[in-house]
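Shown here is one chain on its own, the form predicted alone, set out as C-alpha cells.
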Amino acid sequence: MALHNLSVGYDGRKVLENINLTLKEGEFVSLVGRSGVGKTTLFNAICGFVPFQGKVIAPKQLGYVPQEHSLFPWLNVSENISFGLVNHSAEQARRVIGYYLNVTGLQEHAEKYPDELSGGERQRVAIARAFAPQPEVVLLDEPFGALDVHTRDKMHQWLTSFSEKERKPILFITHYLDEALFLSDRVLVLQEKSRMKDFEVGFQRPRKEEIKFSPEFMSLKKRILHAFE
C-alpha cells in the first residue's frame, strides 16, 4: 500500500497535506502523534470514507477495526467472525471460523454474544473479523484504547503472536508509545502541518514484556517523544 501526496480538507481547512507513506509486505507500522493531527482522518481517506486529493494505492480488500469494535450485538462470536465471508461456501466458512476461534482463543465463546464478553475478548473478535476474509492490508485504529493496562498488555502479547502468524501488512494507530514500540517494525510520528518522521524499531522477535524496561527501548522511546515537540 502506498500514499502519494495525499491531502484532505474540511471547510476550506487542510487537515492533511502531501502525506507520503509506503507499507511493505508483512510490515507492522504504528502511527502516533498528538490528538487532532489527522491520524483517523488518514485511515478514513485510505478507506474512501472521505474525499481526498493525491493518490492512494491500496487493495480493494481492506480489513478495518475502528476505535469502537463495532461488533453486531445480534450476532454471536462465530457469526461476527464470518460476517465478511460472503464468497465462501458453508464448509469453507466453517473452516475459517474454526481457525480464527482457535488463534484468538475464543473456542469456548463461539456461541456467546458481544455483551457476554470482556473488553479484550470483544477486541479479539473484531480483529478476527477483519482478518477472516484475508484482506491484503489491515488498519487498526486504537483497538486497545478502552482497555485497562493489564488487559492491554496481554493483548499486546496476543497481537504480536497473531500478526506474526498472519503476515499481513498492518497500519496501527495508537496514543501509547510503549504499545507502538512493542508491536511495530516502524513507528511513524505524524506532526503538525502534516510533517512525518519515520523510526525503525529493530528489536528482535518474538518480543517479551521485559524489553519495555531495556535501555534500548527507553532510548528509542525518548527519541520518538522528542519528535512530538
The other form holds:
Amino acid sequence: MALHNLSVGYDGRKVLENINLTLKEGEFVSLVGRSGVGKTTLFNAICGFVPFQGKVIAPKQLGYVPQEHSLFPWLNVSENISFGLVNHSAEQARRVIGYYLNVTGLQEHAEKYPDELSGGERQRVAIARAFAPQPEVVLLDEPFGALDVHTRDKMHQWLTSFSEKERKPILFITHYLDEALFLSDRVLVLQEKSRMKDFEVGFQRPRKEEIKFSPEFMSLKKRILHAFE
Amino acid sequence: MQAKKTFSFVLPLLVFLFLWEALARSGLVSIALFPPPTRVFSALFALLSEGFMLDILASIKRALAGLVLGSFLGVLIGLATGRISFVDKNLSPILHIFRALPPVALIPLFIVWFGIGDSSKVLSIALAVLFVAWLNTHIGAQRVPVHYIRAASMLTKSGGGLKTMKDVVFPATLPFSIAGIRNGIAIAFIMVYVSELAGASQGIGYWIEVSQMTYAIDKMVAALAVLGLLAAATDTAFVKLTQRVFPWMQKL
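Having seen the form predicted alone, I'd like the form predicted in complex with the partner chain now, please.
All chains and molecules follow, beginning with the one already shown.
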C-alpha cells in the first residue's frame, strides 16, 4: 500500500498535506502523534470515507478496526466474525469462523453477544472480523485505547503472535509509545504540518513483555518522544 | 418469582375494580350511567351468548391485517427514506403532507373507493399505522451510527449495499421501528373502532354503537373494555415476540 502526496482538508483548512507513506509486505507500522494531527483522518482517507487529493494505492480489500463499539450488537461472536465472508460457501465460512474463534480463544463464547464480552474480548473479535475476509492490508485505529493497562498488555502479547501468524501489512494508530514500540517493525511520528518521522524498530521477534524494560527500548522511546516536539 | 409477578400485576387491577364497584354503588353517581364491574361482567356474558365472540374475532382480524400491512410498508419506506437521499428528497415531503391528514377523515373516502367491506377498513387502519411506523423507522435509519456503516462497507467492499441495508441498517433501526409499531398498535385499535362505526354489521365498534343506541351502557362498557384489553394484549404479545426474536435488543 502506498500514499503519494495525500492531502485532506475540511472547511478550507488543510488537516493533512502531501503525506507519503509506503507499507511493505508483512510489515507492522505504527502511526503516533499528538491528538489532532490527523492520524484518524489519514485512515478515513485511505478507506475512502473522506475526500482527498493525491494518490492512494491500496488493495480493494482493506481490513479496518475502529476505536471501539464497532461490533454489531445484534450479531453474536460467530456472526460478527463471518460478516465479511460474503463470497464463501457455508462450509468455508464455518472453517474460517472456527479458525478465528480458536486464535482469539473465544470458542466458548461463539454464541455470545458483544455486550456479554469483556472489552479485551470484544476487540479480539473486532480484529478477527477484520482479518477473516483475508484483506491485503489491515488498519487498526487505537483498538486498545479504551482498555485498562493490564488488559492492554495482554492484548499486545496476543496481537504480536496473531500478526506474526497472519503476516499481513498492518497500519496501527496509537497514543501509547510502549504499545507502538512493542508491536511494530516501524514507528511513524506524524508531526504538526504533516511532517513525518520514520523510526525502525529492530527488536527480535517473537517479542516478550520484558523488552519494554530494556535500555534499547527506553532509548528508542526517548528518541521518538523528542520527535513529538 | 412467577407467582410474585402475577400478584403484582393482579393486585392493582383488583383494587381498581373494587374502587370502581364501590363508586358505582355509592349512590354518588347513577348506576345506570356508570355500571359497576359486576354488571359489566354479566353484560359481557350476555353479549357472548349473543355471538359477540364472532364480533371480537372480526375486529381482531381487521386490526391485525391493517397493523401488519401498515407496519411492513411503513418500515420498508422508512428504511428507504432514512438511508437513500434520492428517495428521501422526493418521497418524504409527500408523506409529511399525507401524515398531517387525520386518518379517521379518510374512512368515508376509502368506503367510496374500496366498498363497505373489510378492505376499506383494513386499508384505513394500515394507512394510519403506516405513518407512525414510517416516521419512527425514518428517524432511526438516519441515526444509525456511522461506525457501523463504515465497518460494514469495509467488510463487504463489493456490492455490499443490500447486505448493509438488511444486516446493519435494519437491525440498528429496529428499536425505533418497534416503538413506532407499538404506537401503531394503539392506533390500529382506535381505527378499527372508528371504521366499524360506519358501515359495519359486525365488530366491537359496531356493538358499541348499537349498545349506545339502545342505551345499554353496561354492554357498551363491556365492549369498550374488550377493545382496550385486546389492544393491551396485542402490545404485550408484540413486545414478548420481539424479545424472543431479537434477544440482543433488551441489552441495547
